[in-house]
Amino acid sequence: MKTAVLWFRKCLRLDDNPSLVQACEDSNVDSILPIFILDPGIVGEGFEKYGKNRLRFLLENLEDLDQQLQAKVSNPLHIFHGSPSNAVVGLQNYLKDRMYSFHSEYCSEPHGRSISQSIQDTLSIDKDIPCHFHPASHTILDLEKTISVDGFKNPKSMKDIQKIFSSTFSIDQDGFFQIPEISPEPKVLKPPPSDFNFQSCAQLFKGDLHTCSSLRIKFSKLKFLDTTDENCYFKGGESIARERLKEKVSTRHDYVNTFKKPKTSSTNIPSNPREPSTTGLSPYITIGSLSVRRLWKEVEKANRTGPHSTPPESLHGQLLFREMFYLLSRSVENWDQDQNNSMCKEIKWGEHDDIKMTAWEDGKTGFPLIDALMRQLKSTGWMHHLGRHAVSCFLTRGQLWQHWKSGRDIFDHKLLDSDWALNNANWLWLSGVAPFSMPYFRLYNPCPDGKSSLNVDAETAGFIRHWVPELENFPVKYIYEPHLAPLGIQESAGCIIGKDYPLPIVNRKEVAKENLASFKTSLAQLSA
């Protein structure tokens, strides 16, 4: 019986699954092994790299997809934690001649690319065995092709992006991107080996290996499922996934054609202050579980009805600005750090700072909109693109002058949609040391009113009431800066500044005159 290793890595679904697809489609495979790798390297020894929003998440997409997997060919997820290259070492000597093919999806960080390489180092050289990463699984252009046509040059901007996709595919006489077609869920999919032992296999595995209820007890014993209902607003899983997109784009054509993503509320609909006003659709992009392919098609559905928004600031542009920041994530060395970076300017930032940082991570600035999206964050491992610009703002080149990899790092242990391409790319644009970035003297104001562009809601202040209830009884017109309600206002909202929620931690207008003067200074220096 010849086996086929299929790693669910990137693609956590079995819509537009390359590797899936192949796999079913070798005549010569009998049956498919699935699995899935913790990689400590990305979760942790211990899974101490995410949060339990992230952690929850992840283990909900798996369930979904294992449930799916067995509802069709009773062919349950295996979920391996520990070294890719030791799972798949392990593998290869307990079914010996039997693997057949291993398949995947590929990955553009460093990380995973290191990984990619030793695995098909020991399954080729060793045992001559096929081993296809697949290019264009979890992006819409192929990264490796596209960096290496003569002439490339790193985009900076939406028109460069568009003039590589133009490059890339051709284009209707409707002026639609002819982007490959998403490839079906098979009809069919294959058995595991009938004579696979799950205690046999982790015998020779130097780790763990789960199945999902297994991987489910572990978590709770770990105290990372102790998060109530009611935090855990997104639900993962491909199925779910499917259900937002036909709720939020498929069956909803004049919000797609008339969306513009600046005009989007950072404070979410008025009536559900934890429902995005945007799609909501990011954790389940960045996860793998709902396709970008099969989001674009969507989007382009809708806009083939009549006359729809433009790039940037459309949902096409979103996801165009998506591919431009995979492709420097693979083209700039040193993506991460603010050294060596071509895209990053070297700021002089100031020291670390724990009491800024751990009142900004907990959301106790004393800035109420700053302290709500941090609050949202921490409790539903989401917020809002506006809201991310506020508090990247606040912590950096606005109020409390941190490094951005400080906030980075917070980021990325707590989102739903971390990833590291977007992560450090969002970083660097918001922190005002990116080629891409708005100019650096441009802050948002982190007491903003009806006008500012971040679009908070100014009318009942619903968001700020919901995720900071100290300020409940707050009259809107001092619920954003609470500290210059007169006492007896105070008293009568039951929350007293300085005593109930925190005084502001800095003088915003002081500090962000002295920042901008340090960035400025920074700035020059660079360049003598």
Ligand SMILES: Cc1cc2nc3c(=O)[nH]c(=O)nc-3n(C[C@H](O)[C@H](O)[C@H](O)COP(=O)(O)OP(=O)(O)OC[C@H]3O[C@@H](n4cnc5c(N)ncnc54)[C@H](O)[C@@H]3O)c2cc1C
Second form
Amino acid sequence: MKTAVLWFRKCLRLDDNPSLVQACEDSNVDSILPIFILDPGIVGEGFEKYGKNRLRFLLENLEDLDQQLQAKVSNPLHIFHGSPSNAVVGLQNYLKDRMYSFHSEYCSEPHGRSISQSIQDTLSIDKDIPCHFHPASHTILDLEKTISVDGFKNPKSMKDIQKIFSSTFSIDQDGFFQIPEISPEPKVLKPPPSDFNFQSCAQLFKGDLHTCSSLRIKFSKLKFLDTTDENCYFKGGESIARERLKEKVSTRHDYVNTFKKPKTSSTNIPSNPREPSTTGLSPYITIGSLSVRRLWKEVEKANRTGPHSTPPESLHGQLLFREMFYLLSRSVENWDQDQNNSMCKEIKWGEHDDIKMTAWEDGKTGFPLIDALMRQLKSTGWMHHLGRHAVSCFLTRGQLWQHWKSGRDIFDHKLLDSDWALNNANWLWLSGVAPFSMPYFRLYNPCPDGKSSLNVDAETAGFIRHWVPELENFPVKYIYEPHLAPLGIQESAGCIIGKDYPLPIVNRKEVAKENLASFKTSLAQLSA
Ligand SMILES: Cc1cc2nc3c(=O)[nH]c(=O)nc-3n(C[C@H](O)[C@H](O)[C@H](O)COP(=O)(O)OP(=O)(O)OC[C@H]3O[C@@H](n4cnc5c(N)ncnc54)[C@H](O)[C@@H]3O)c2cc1C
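Mind sharing the form predicted together with this ligand? What's above is the form predicted alone.
Every component of the complex follows; first up is the chain already shown.
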């Protein structure tokens, strides 16, 4: 019996999964052992690196994958909680000569690359077990290949990344990049090794081995799953990801073809304060239950039907930004740091201030838009891109003068789409320190009106009323800056500012002036 071990790492799906296709197509392979690894380096020894929503979402994605594998070929997913290298050694000791090959996806993060290397080394010593880490499964570009091309330069703009795409993919007569085709789910999947014994395998592994049901029990005991149904707006799983893709993209050519990101609303759709005005596909792309290539192709199908928006504003533009940031995260040293990072100016940010940080994180700053967005993040694990612009600008160069890394870490804990490459990229962008940042002195007004580029709903302010219920009855005229409302209005709205809802934590105009001056001084010191 020859067994292929299949580590679902970046692709928690059966669709467009090169590792799965390869293991299924290899005629020497009789059985497949599907595994997932909860790496303490990523999730923490006690799962402390992930917020509750992230853990719930991850579990739902694993359960969906497990159900698909069980339904199709009675082959359950085995979940290791421990170091990936130990998991592989444990499997090797258990399977012995039956372990024929190892298949997974390339990971571009420094931690992920060192894990891949150590697995490759383990499997090649003595046994020479073929070990495949498929490139271009989580991104459209093969990152290693792209950065090693002669003359590769770090892309810093949409033009730069389009140039890289043009030199990587040919362009057809209609002007579309010829992105490689998607690999559909294999018609025939392979069964588990017939004599696989869960307990014996668990004994050989220095860590915990779980099924989806034992992991659910563990998460329940640890109270990770006590979020309400309402909060679980984004449910995990490949089937749900494909459903959202269909509803937001595949069946809505008009929406796709007129999509212009800067025109989308940061306060979601008026009829539902939880439903994004954008696709809301990022949680699924990040966790890998949706293939980024499939999204690209679905957008392309729509674009082929007629006139359409173009990068940087279009949906392809958004995916090109994603590719650009992935390339940078791979090629730039110290991508997640402000020191020795060629994409980061080392601004002298203020001392870490617990009061400011907690008010920001908990949505209690006294700025209703900031608070509504942060409460949405805490509750659902998601926030619109322009909302992320507003809260990150507010925390850093705008009002609170806190280090971008402090905000990045809170996002990392809470966002369902938290992604090392992209979260760092966007914080660098918004805090004004990167070459691809907007000019640092262009600030968002945290108390916007209907004309703001944050595109808030200034007519009904339903988003604010939903997420900051203290202000539910406030007149729209004052709702974005409620402390300016005369006392009589506050009384009739049933919300006294300073008592029922906080006064603004800072004087937004005064601190903005001071912060811009500090930014300018810091820049001058850097170039002195
Ligand atoms: C401070 C800050 C932190 C962020 N952290 C993350 C993160 O950890 N993970 C993450 O996926 N996105 C991050 N973003 C980017 C962006 O906000 C989200 O990708 C987007 O809001 C997801 O919603 P959507 O799927 O509806 O996007 P859509 O507008 O529908 O775009 C489609 C897809 O394009 C990609 N995309 C869109 N915008 C960006 C962008 N600016 N950078 C990279 N990819 C993009 C995403 O995969 C997204 O799903 C961050 C933005 C900011 C300002």
